[in-house]
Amino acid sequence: MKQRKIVVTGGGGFIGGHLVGALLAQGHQVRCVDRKPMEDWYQTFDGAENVVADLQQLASCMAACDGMDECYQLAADMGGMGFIESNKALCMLSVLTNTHMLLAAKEHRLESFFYASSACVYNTDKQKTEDVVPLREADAYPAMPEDGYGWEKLFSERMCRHFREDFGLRARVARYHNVYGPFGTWEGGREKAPAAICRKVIQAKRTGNLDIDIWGNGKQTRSFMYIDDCLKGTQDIMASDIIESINLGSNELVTIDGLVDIVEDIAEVKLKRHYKLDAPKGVNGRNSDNELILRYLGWEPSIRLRDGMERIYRWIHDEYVKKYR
């Protein structure tokens, strides 16, 4: 494989970590960016270039891409449901973030750029049951995204789409749904449901106060997406031909007891479940068609989602430990 100058954003992040040391890995050369002091990073590589910056700032941006060959945009402010459920102006201001990028990009001549959206960008009217219909690209539109953080993806989206129309930035675009893995959040109220669920079995069995708090009826369904899935998905998507905004996530639908009961399977342990019916939770079911990434790569995320969560569980279990021994 050539060796490129690659540059991610949000590289002290969950997802851009595991990116950053994936690339380099692979031998190629990382610029490595986040706004966040570097001993909050998630992760940090001694062979990447390490900087910190605000990439709201277009001076950072144009920085962040001199010099480099390609662009992994992952930076955003955002967290799970209950960040983004009350912080919707914060997470609508990635759009600066993507944004300068964007023009960053464009003005230093970078050969492609890789933009991570969201599942929350499709029609929340598709989403009222439980009993979902996988959700197809298309149904993005007529839009309707999760207020803020959705709407931010969706608008990102099109930037890529006519950077690349007016332009000629070859911009490709993920819809990631739920990616989890080690190295993540885990608790501080920005972690997501399989880290939040490891979390509360893990205390719930250190402290012999057998009871989980759940948010919603327990009913809702998602579907999670492993790590590594993701890590190829993501790659495999910025070397191709796809133009359009593509689903990178699992298809393996669960609902949230569901996975719950996969935890306590986990851990050797049954809890008594107490659900918070006006928590954040969402919509009530969300669903990858994975049609369209199966058609272009042949491939789509195969990681059981048994198997993720035990290695996620083993993972939180150790950070628990040193925590809070």
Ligand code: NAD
Given for the second form:
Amino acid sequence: MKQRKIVVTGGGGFIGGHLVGALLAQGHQVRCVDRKPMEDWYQTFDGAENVVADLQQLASCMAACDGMDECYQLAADMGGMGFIESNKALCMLSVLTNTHMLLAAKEHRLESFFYASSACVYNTDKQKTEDVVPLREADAYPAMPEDGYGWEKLFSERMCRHFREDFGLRARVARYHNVYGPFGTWEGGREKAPAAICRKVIQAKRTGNLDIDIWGNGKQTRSFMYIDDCLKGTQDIMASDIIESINLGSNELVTIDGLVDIVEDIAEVKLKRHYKLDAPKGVNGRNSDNELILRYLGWEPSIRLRDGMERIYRWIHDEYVKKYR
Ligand code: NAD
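Provide the structure of the form predicted in complex with ligand NAD, given the form predicted on its own shown above.
So here's everything in the complex, that chain up top.
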């Protein structure tokens, strides 16, 4: 592979941190930019140029793209349902980051620009029952995405498209469906279901209080993609000729109760479940239709949910013990 100069924005975050590690291992020169203080980055690599900057500012985006060949734009205010349902304005303000990053990519004539969109762009009317039909790319329109976060993602996808059409920017867009793995958020309010459930099970086991709160009735269906599959798909999409926004997710469907079963099995414990029906729970059912990505790139998730959950559980367990002894 040819060595490139690549900027990863949001590189102090979960997916960005893993991506920086992978790009360095492939021999690329990497600039990693994030707004958080560096001690809060999930991973830092000495081999990268590490920059703390707020990419809502145009000047920071210009500096981030200066001298680079490619950009992976992952910076966004995001989190699990608990976060995005109560921070809609904050999520929508990521439009500043996406707008300024696109302008900077155009100005600095970057060869390629990757944008991390989300399954939250899909029309919520198609996700009302647990008994889901997997979401195809065309299901984003007519538009009725997740309020706040989803609308911003759909708008920014559209902006990537028009920067490509009008300015010739080689923009690629993936719609990520729930990504999980180590070196991500596992407590504090932004964590997603796989990490939250692992933490709750670990906590129950260690305190001996064998109860667990579950958001919703446990019957909501979802799919979860392990980080290694996400990285491979992201780079495959970046290298491809695919110009439309494309699903990148697992199609192994599971209920939230099923996910708790898996974690209980890994932890070798059985908990009493308390269903919090008024907690944020998102849509009732969602799965990824992978026909297009399989056809175009031969990409399929390679890590079974049970195996990936085993890995994230072990990592959160170690973090939990380090923090709470
Ligand atoms: P993350 O929260 O771990 O990482 C995002 C990073 O962006 C954070 O470190 C944050 O500090 C940084 N950031 C936010 N605003 C910034 C700004 N103005 N300037 C500089 N840095 C800023 O999230 P993640 O899970 O790694 O997600 C990466 C991308 O993938 C995001 O765009 C997210 O919306 C998208 N996505 C993720 C998932 C998932 O399941 N993790 C699903 C769909 C889409």
